[in-house]
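A single chain, nothing else alongside it, follows as structure tokens in the form predicted on its own.
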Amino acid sequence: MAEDAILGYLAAAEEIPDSGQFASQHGLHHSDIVNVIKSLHGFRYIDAQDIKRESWVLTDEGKKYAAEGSPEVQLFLAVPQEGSISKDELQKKLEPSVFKIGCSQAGKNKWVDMGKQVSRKVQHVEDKVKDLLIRVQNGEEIGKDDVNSLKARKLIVAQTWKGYSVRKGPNYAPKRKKVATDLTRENLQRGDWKELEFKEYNFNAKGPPSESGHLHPLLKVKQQFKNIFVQMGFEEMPTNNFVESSFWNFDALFQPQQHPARDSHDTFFLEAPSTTRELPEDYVELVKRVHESGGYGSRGYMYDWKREEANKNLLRTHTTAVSTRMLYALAKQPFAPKRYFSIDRVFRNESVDRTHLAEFHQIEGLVCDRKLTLGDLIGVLDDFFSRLGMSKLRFKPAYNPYTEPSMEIFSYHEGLKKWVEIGNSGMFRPEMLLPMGFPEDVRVIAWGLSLERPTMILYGIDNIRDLFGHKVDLSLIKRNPICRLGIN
């Protein structure tokens, strides 16, 4: 109906000067007129020019005063013509907001004498505010000073009206011709395809976005770490055992059974199956001996080592448990240098907050060779972290039960302008390596860090629960950019 009205009107007239007035004259909604104008303009049936008009409209408070009168007049009328009324009694007659504003404005206009008793100073007043509000409501113009006065009292606000002026376009016709979008078999059979007008193809239009899977930021960063390890000649270790025995997770690493990390407050122990079925008995005996009485130049921990503690099953607390198994298997073969790495989940019984989860990912690398030194470890770390874009490194002495010496790794963060801890490192102790069967001159250097921390820094995430877990926003997975980890 709106389309017929516009095209029909332009058949006899040159222009529709104002779409708003046109809608009013033809009893149509302006929004319907606007939609039709946009459609016709797109097909060049008409040419449309924007129209903008600034006008004033009443606020909710202004509409109320236009209907009921201004607060000052309401207060004036509530004061008796003769005599006076107490302020408390007057307040009961009016709404709190009307009383407050009315007292201020009526006193300012010198209509009433305000005190404990309120009385009139004049007998008749005009409600100019109400009159002005009604004029604004009717679309009439008012003076600049009146506008400023009403605006200051927040009774009117500016509103921008948008419409169009319309003229005939190059493709104008009194009736829109329906264009065909497809050439069908029926068109060919009937032969009417010759008279059809086809809709032009828009070769710049974007097609619907294809539905596809999206990689999680952790997977992108993980793949980049894997690429770096492979470039450095490392071999990935199998990390498919989330459940591990306490023996491989702790004891084989020369970590004493009374260590706090082995407490249930820090580790998830399994109820079923609660214990492991088998362990290499000869190796278990060597580990027990080095714990209880030492060996290989060590005094050990000098305590009564318990097999039942070593048999307990748990969710692995670090991927070093995998490294232990791999090194034990390597020691049973004729010695050959090896470089191993792993990136996978570990589990710790920690309180969940913005920087800690009960499960996270650990990145671990190790090198096994003869006569390695602390200098070799520092050199490998410099090479590894420089590939991540971290060229400024510092090392701080630290303590780990299964490495000696041990070092914390710090990198200078250009954004934070300070040194930030990024990982831990060390050389595996002889008490761990020699019971496995390695020659005495074989050394193992190793380091580890979390996957979540660098990912959070790279993607600007300050709460780990927004990165990993059930609260993750799926739109983050779809829109996160590719990861390059400082590699040019």
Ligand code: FB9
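Positions refer to the first chain, counted from 1. Small disclaimer: the values here were computed from a predicted structure and weren't measured. By rigid core we mean the largest C-alpha set that fits within 1.5 Å across both forms. What changes on going to the form predicted in complex with the ligand:
- Here residue 292 does not count as shifted, since its C-alpha moves by less than 2 Å between the two forms after the core is aligned.
- The rigid-core alignment places the CA of residue 25 2 Å or more apart between the two forms.
- Relative to the superposed core, residue 49 undergoes a Cα shift of 2 Å or more between the two forms.
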Given for the second form:
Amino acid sequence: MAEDAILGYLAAAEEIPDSGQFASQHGLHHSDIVNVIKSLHGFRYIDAQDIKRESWVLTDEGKKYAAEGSPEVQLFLAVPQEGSISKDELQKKLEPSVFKIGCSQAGKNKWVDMGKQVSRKVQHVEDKVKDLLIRVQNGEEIGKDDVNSLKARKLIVAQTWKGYSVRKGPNYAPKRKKVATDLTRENLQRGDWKELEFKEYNFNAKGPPSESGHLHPLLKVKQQFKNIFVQMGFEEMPTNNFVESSFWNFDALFQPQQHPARDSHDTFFLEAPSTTRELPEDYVELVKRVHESGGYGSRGYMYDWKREEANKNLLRTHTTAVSTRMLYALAKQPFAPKRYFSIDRVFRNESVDRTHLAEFHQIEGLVCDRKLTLGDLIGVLDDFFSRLGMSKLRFKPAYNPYTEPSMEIFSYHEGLKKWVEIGNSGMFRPEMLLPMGFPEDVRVIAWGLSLERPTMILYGIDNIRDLFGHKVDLSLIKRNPICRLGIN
Ligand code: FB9
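Please could you give me the other form, the form predicted in complex with the ligand, since above is the form predicted on its own?
Time for the whole complex; same chain goes first.
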């Protein structure tokens, strides 16, 4: 239809100067013409040039006055030819907006005398505004000043009309030749491949988006942390057990049984299996003793340590429970320095808020060697966090049941323009290490942080539910860039 009209018209004519006029002359919708022009231009049947035309169209108010007359004329006609009418009377006869604008315009045109009583000052008026609006509606030109006054009264607005001028293209033909997009067996058998015109290959065409799996942002950041640990000579600890016994999660860490973190307000205890099956009895005895009466220079906590408390199964509250198991295993061997790290889920029965869920991923690093000092801890923290782009660190004394001294770690975050708490650290207590069997001079320095906090900051996510859990919008997973740690 539109295609034949255009190709047919160009058979005789040099060009179609204006697709808009062409459409109305052929009783076609300009939008159909435009679609065909774009397609024919694509196949170079024609050569189309953009043409723009500024035109004026009536606003809804403009259309109203073009139909019902301008407010000032409506007001004038509502005033009796002779005598006067009270303003209130007049107001009742007209719509509020018509009365308001009518008063100011008729007043300005000195058509009426606006007092308590309103009377005509002239016999007859022309509705120039209405005439002008109708002419604009019919696409006729009107004078600049008239345009400005109608524009000022928001009765007309500018509209850009976009069309095309069209000429024959290099592949012009009065009828579009069916281009083959594929060479088929039939073409070969029929031999009509000789006549057929084949569509150009568009080597820039993008293939269908390949649907593939996408790594969750947390796993991308986790991998970056793992790379840093391995580069620093750390070995990953096996964290594939969310369920842990209170013994390894708390007691072996010299955390007393009445410590608040050990009650169900903070910790998820298991109903079934509620208790652990086996613990290394001789070591348990040593842990019991150090809790009850100390030793190794410590006076212990001097309370009755209960085996059944240590037997309780729970969801681990920190991956430090894994460090405890690994250090106990390490102490069984002839001593050799070791660097260990873990990154995995931990569970805390805490009140849930914007940055806290009942589970998060803890990142932990530890260095076990002889005569390590707090300086060594600060040194390894400097090294570790500088690789994350966090160079300016500050340390604040803190308390953990299993480390003494302990320090909270802070870094100045250029992007957030503030000091951010980026983790916790400390030197494991001798009451933890010596019952394991480590030599006197062996020290273990360790630190921990979360995976969620750096990931939220890197990806600019302020609510943890948008990052983790059933509310995560999968497209975030699909289209999230790789955010390089350490690159602001
Ligand atoms: O991750 C934390 N903050 C953080 C870390 C990195 C980061 O990077 C940004 C790109 C720049 C930003 C922020 N924190 C630890 C600090 C706070 O968020 C804190 O409010 C919340 N903490 C969690 C525990 O919440 C109850 C983060 C989590 C945490 C805290 C302590 C440890 C582990 C995780 C630990 C430990 C430890 C100590 C001594 C020995 C062994 C382990």
